[in-house]
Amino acid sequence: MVQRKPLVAGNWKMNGLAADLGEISRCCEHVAELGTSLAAEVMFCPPATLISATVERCRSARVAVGAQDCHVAQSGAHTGDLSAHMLRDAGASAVIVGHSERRGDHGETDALVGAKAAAAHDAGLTAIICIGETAGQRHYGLTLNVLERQISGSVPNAATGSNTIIAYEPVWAIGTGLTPTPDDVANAHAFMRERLGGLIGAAEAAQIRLLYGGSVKPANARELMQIADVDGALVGGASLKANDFCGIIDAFVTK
């Protein structure tokens, strides 16, 4: 049986100033105190302005730091954008691509998301590729169709268990307090694993971690993380406060 170490990643989105880094420090202290009883990796994905400072805060606790987006090019005339190589130079080890807010607010296509993931790989970063259906798509029973299209178009053929993570974030659940049923999550993740197998081979697909995201909080984290093929969580709003994020991290403490 394949053993995949779970990951709890906090996406701060467009939130956070230097004054808020204390929340990250408190989480890092908690992770350090848990030591080997914590059976998961932890990552923060702060805004780009805080990446270097977050790396310094997280170093002693061995908490990873990721970014929230990247450009497909390594350098060039792209004012305001950041390349994957720049993010790695700032200390990031991973980057989120294809988040629903990027797909929706900026019109990012599957092809663009796939190109960003490939750019992340080229820079030596882990690509955390987000996929998920909207409320309308769910209403019309199109969830699996959407997941198949997004996986096929957004996951590079060179994806492996060491350079790629897939995050299932049903758009209708993000920030709403709503979550799919455990059966819905299990079915979606099983389908994702199967579809990845068709794309890159079953053996490699079995190594890729599949995260769940969408209103994950301390009260539901343990139940969600026990679902088959759920290898951790991509957490939004609940990662902004140490008490909430640590409560989610504690779902992975072994006794």
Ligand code: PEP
Given for the second form:
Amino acid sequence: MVQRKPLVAGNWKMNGLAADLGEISRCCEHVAELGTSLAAEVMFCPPATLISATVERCRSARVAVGAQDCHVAQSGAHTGDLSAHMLRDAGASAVIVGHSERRGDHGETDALVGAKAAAAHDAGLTAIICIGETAGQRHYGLTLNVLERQISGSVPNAATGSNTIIAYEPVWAIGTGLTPTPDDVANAHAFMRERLGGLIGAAEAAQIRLLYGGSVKPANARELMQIADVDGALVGGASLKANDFCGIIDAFVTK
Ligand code: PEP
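Structure of the form predicted together with the ligand (previous: the form predicted alone):
Okay, now the whole complex, with that chain kicking things off.
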């Protein structure tokens, strides 16, 4: 029987100053209060400037800390970039790679995202690999083709349930308030699981957590998180405020 502990990860993107860390502390207090009634792991992915301070705030509640991107190299002449080893050194245990904003804003290809995921693995970080179709691709019925291409191009062959998480984030759902239907999410996640099986074998694919991301909020979290093969959420805007993020975390409280 496969046991995948759900993960609720908050991606702060390019938001947050030291003065905003109180939001993280409030969430951590909430997680600590929930104790074993919370059937999920929680993670914050703040901007790199706040990783160390976030690690300090999260330690006692055992809330994890991730980064938002990494370079493929371990070190070298890459001004402004951060390696996976540096992120690990700062206290991160995971790193998001291939977010659609990086694919779009920085022209990141599947091959580059795959190399970043491999660099994360080398550094001992969990790679949270983001995939998802644009509105145009969805309009032309290409969603599964896009997911197929992104999985085969950006998931390393060495991916396992402990070093890799995949986040399905339809680009048109990010920050828009729009979400796919539960059936669409279920179909996408079943397809992803099946394609991962083709890449790394069904037994290993069954261990990999598949997150849904795109306009998750307290009001829709419970419904989205009950969908088959959805193992948690990657949350953008609603992770910035403790009240909202705690409302999403509460979708994982067992009675
Ligand atoms: C994201 O960008 O990863 C995301 C899910 O954003 P939002 O929750 O704001 O749609």
